[in-house]
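Below you'll find only one chain, the form predicted on its own, shown as structure tokens.
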Amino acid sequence: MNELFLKRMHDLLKDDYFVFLKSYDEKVRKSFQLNTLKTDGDILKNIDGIEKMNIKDGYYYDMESLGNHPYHHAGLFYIQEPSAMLPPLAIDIKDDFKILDLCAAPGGKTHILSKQVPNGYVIANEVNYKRSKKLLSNVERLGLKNVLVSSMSVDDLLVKYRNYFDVVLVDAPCSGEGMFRKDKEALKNWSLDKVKELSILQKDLLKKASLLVNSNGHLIYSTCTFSKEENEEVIKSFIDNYDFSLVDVKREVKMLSTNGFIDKVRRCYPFIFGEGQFIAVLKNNQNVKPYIACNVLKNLSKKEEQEYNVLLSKYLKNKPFILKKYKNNIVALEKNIEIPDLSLLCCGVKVGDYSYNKFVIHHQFVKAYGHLFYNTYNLNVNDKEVIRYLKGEEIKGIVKDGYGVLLVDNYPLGLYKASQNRLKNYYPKGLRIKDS
């Protein structure tokens, strides 16, 4: 490893240097985060190797490769390391704040803080828009109703939502020293110098996220590097020139993290928790005004109203949602909210799209409703035909004609239209199983 790199961890850990350096030669363990709001957990049976962690949903597995399990592609869990799991459950979060994950790619701790709130909402916020993508496809894959998508640069942020938001989330960029014991090309890129330039972003970043916090809202900073420089120093300047003051995390992750280098803040390292993770809540102590925008969801016409009913009469079983129309898109959701006007690439879930007289059903739409469609098609997720649908091949089954949902173990993975007992296959091209 970097000589200067290793020379810094032992001026940081002193006696518990040799213990960190001996971590590197253990093996990593893979975990993953249950998707509650899909599941029980009644799954984790046909799995080999899981284990329970000590935090809320959490779980280690052995399998070589869980990415392309079926399991997988129906949502029923996140892959996602271990004590990134930890900042997103650092405060309690009443069931209906509104949330903004600020840098929330590729989506794990947008998930965690969904499952928290069913009566508000989390806007996911990336501000890099090829990554925003992949954060939009793990919100549809894990059939999240709650979550907005956007991709802005928090300066455009500010615009519409200036002290609005109880909780606050910057998971923000690093150098990542973290995950060396798993990403050998974060390691070849370290330097002395990048550290000090993302020091430098994340004091600016932290100072502008601050300003989307409502009055006694909280703020966490998070990052998966060990510098000073990246944590402490900069929550030391913050709270030396704003009006913020440090609390404790809660309980089950104290736990699992040791004192950071000031007062409340914590720290992960690969011989305590997970591979490595700097934690701090900061609550704001200032008397602000929230901003107050337009709601960007409109209502339905009478006629659209109509239309939409009757289409999906042909469809579901019951209707748990409530119709609005966010620009050109009929979405469904969960709670009557009201949202700024915002720049987004999702608000609530597609239903679909109706043009010419056609109504094609959007796959974010299966995700989250699936299970509620009368044709459906389940299979076991050991047969076959599984993994050939996840391939994008057509294949066969005792079904009635036209559009249904395939259904493995009875969750939704994706849509099909049958015509005598042959499914041809809808499930999108960019998530489809590629042969190695």
Ligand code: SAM
Second form
Amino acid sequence: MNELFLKRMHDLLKDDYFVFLKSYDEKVRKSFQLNTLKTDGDILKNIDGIEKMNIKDGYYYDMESLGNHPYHHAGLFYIQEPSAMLPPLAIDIKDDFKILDLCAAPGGKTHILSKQVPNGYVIANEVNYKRSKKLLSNVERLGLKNVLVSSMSVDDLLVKYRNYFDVVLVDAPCSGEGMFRKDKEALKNWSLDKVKELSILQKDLLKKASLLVNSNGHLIYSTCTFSKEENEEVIKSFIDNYDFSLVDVKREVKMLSTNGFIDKVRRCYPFIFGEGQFIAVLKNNQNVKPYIACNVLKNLSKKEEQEYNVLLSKYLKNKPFILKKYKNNIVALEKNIEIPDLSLLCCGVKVGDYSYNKFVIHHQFVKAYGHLFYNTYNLNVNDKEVIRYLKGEEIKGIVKDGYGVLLVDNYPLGLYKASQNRLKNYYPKGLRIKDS
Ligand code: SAM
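Okay, that's the form predicted on its own, but what's the structure of the form predicted together with ligand SAM?
Whole complex next, starting from this chain.
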């Protein structure tokens, strides 16, 4: 353990310091958030050692790893440490809210936000392009239909989205002190200089993020670190300069956290709940004019509409979506939404692409609407063929020739193309299980 880090924790926690230290010898409990957009959770009886947590859709699990479990590939849950689930649940969110998740990768909090706005949407933004690809992959795996993914700086977002959002979540880059119990390596990168450097970045990020919030809208600021410099100091310097006020978090979140060092902010420590989290909710008191979006989503031409209707009718039992055009892609959306002209990695569910003049259904579409396909092949979770499919192998099954969707216990995994009962594997290469 880093001596300076420990001294600072002692100064911060006083009498609680020894309970904190003791928690480092205790077992870290692993957990996930259930994807209730896909399943009601009855299916979890098929996994040993699952225990419901006292937080919405949260479960503890005992297995060594769930990352390669077929249900994980099917997008039925997102593996996430308990206290990281709290920030998106800290306020009442109306089902038609427009939300920005400013620092979103790999997407744990985006998932929780998405579940709360069936009639609205979440823009999941990640400035680091490489990390935004991971975010996109999780959005696809979970089949989130109301999440748009972008990779922009907060300055770029300000050009298009000034005072636009009902909620902006700033899950800020931080020194990650709350991760030290789980990830001993993270401790090696820690220094006081880094804490101070990050505090400057966080102040700047919060200030700019506040300009994206509409009148009476909310900013949620969170970190997974303990230092006051990255938490209370950031909030204090913000409310001293901007017309936002701190508000209480929801009771559910309050019960699982403890007081911070200014009124209304909340903290989690390993001896309270999860690994470590700071949460502050700020309400915009200013009367600001929202930016009016000009829509980049275009209608399909009559010819395109007809072509896609014929194409999709071949595969799907019904079409509970509308089709729109985003740049060169045809996308499926559950609701007609207005999106300012942005560079988005994903805007709605991509239907498919033409490859050598042949139309191939996109993996994202399979994850979101695969259960509606005529041609499916359903396997039990314990069937060895499921893992063979997830490894990218060809499998055998009595199915109709042509494209179809492989299901595990009725949940879509990916596409196949069958010919004489051989199922050619279309599970994307980057997602396949690798032999260890
Ligand atoms: N919210 C994510 C989740 O729940 O899965 C975790 C986000 S992580 C704590 C912070 C993110 O902020 C990182 O993905 C990092 O790349 C991003 N980041 C780093 N510098 C940034 C900056 N200057 N502006 C915006 N985001 C930044």
